[in-house]
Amino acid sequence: METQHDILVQNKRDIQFKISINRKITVIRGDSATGKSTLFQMVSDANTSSRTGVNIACDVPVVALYETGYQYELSNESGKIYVIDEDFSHLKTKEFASLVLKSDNCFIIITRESLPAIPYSYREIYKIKTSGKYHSLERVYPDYDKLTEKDMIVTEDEDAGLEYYQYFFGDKVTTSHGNSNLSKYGSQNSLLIGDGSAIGAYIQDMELTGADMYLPESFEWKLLNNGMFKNNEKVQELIEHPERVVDTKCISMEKYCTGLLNNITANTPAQYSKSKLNQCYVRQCCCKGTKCEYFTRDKVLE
């Protein structure tokens, strides 16, 4: 299932919530009284009955999730659009996070607690503006998407990704054994490195730190950005528009971008390994004296 949608919610009094998802997961949150609890209603009687006067336009079906007999709808249904309320007991339970991950759906999450059990991206984290009986999704946080240099930069990467930082920043680079610890590392003098696309459950706690942050999608996706790829149609896309490419078969973008990386530069000096860092993604042509069909190098770090 594609992952990009627009959904209109709309009721015989002319409340709407206009939503576009781009993602698998989207999360919206906020205060009390902010209309989240009205969008799940909405959606929730418009499934039970055309007399309740709710309507929903989308081009695929936009259905409220229900505790009853939530395992059966994820494990057999695809093709719609759940959503979730925060009332939802099972929200932060392994078995949820993996019936979510498997599933051939798309989801929008409504909960002010994070989900650490699933990969979503900051970038799906929603707030809902109001303007009288209209409402639309605001992102809550910006793009943490500038490479800079501060005292002390700590990725959640190990080996190839650790390696990779370290080459251009030396021994300021450190990491943190994964993106559940890169709180504990934050300050002002501090640069936090993490995949974007998974980081949602920590974003939080990571801001409050007062670090400045770099959240590309994935380290794959940062190596798919090297020049020597400029000319492959499928890792451009990718770049320009993720949301195109990885459907919601895909558990994480970090997967995709692995799998991809690892079929593109297989038998090649160029292949990739996530235990040793392949000098071809950091030097300059050519470091291994060998016959490659990558000729362009762009080795400017951003």
Second form
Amino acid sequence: METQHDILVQNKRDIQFKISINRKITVIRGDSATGKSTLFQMVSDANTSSRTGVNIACDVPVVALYETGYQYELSNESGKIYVIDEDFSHLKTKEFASLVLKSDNCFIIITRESLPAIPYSYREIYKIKTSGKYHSLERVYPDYDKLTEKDMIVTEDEDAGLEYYQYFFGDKVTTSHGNSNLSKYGSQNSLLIGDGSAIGAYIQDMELTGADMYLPESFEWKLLNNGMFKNNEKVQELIEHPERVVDTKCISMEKYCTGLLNNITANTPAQYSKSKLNQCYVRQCCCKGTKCEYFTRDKVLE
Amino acid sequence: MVKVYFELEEQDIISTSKYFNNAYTEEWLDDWARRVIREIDKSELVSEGLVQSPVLGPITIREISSGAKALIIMNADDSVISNANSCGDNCAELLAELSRKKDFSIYLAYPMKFRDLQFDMCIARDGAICHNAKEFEREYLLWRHSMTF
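Okay, that one was the form predicted alone. Can I see the form predicted in complex with the partner chain too?
What follows is the whole complex; the chain from before opens it.
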């Protein structure tokens, strides 16, 4: 199922919600009394019978998910957008997370709590912006896309990812051994580097530390941004519009980018390995004496 | 003083909206409730069970926001641990004020932004006392860092 959809929910009293989703998981939080429960209630009402005074316009069905029978629903249905209210008591369970990850559906989850078992992007965390009866979504967090040098730099990645940042910033770069540990290293003097596409559950913690953040979609996504792939249409489409490329069957952006990087560099000098950084990704030229077909810059031998 | 639980057993977590709708009494809808509905929902409690909302028009008390319901439960019902995850950051001021007036308990598993508010808070997991956002956020991070995800 594609993950990009525009949704219009409105009732006969002109209460209106205009929502655009981009990924499999969208989280809505924010102030009280902005309309979150009203949105869920309207979607819920619309599902109960054919004439409810609520109209939902979307290219796929938008439905409320209830606690009763949700396991069957998520295991057997596909191609839907489920709206889940904060009262849904299974939100933080492993069973729910497992069903969501396997599911071929999209999810709009209303919750202020973090959901560590579900990878979701910090870019897809929203609050509701209200103007009278009209409601739309507004991102909670800005883009953290500037790589700035700080006294301490900590990346969630090990091996190739760690080596990559150490190449540029030296020994001040260490690893947190995973995204859940990143905030432990946060301070005014540190830069935290994580996979933006899966950091949603930890972004509140990281923000509290006052640290700077650099959150590309994933480390492999950052490598795909390398100039050597600028002639690869699939890569460029991914970089420009990740939501158009990654569907609900893909467990995470990191896995998608890793698979893509592995495929397009297999049996080339730029062959990607997660365990060891290929120097092609950091050096200004290919020094292996072999012409790299992806390399767009002039080849300069050392 | 408000006692804050970062974690609770599932059976102790109340569903704010459902609990309120099935438990509220006339006594709950006092001056505090009137103020909560005015300040959080920007609406007026007209009579028992009837609220005038500028956006939704006349609505029942069951349709006020979950944040407002949670704040009313905190003041009116000491038999449960109120679920403050239903409260957005715009509920912090009233929550802080209530903490200086009475003892109650809340479940709060997200870092509510208290900004420069002063409050009386006890963290259930370690007994720490917090009076400002910095102290609360430190306790919140200590709890988060103690977790295994």
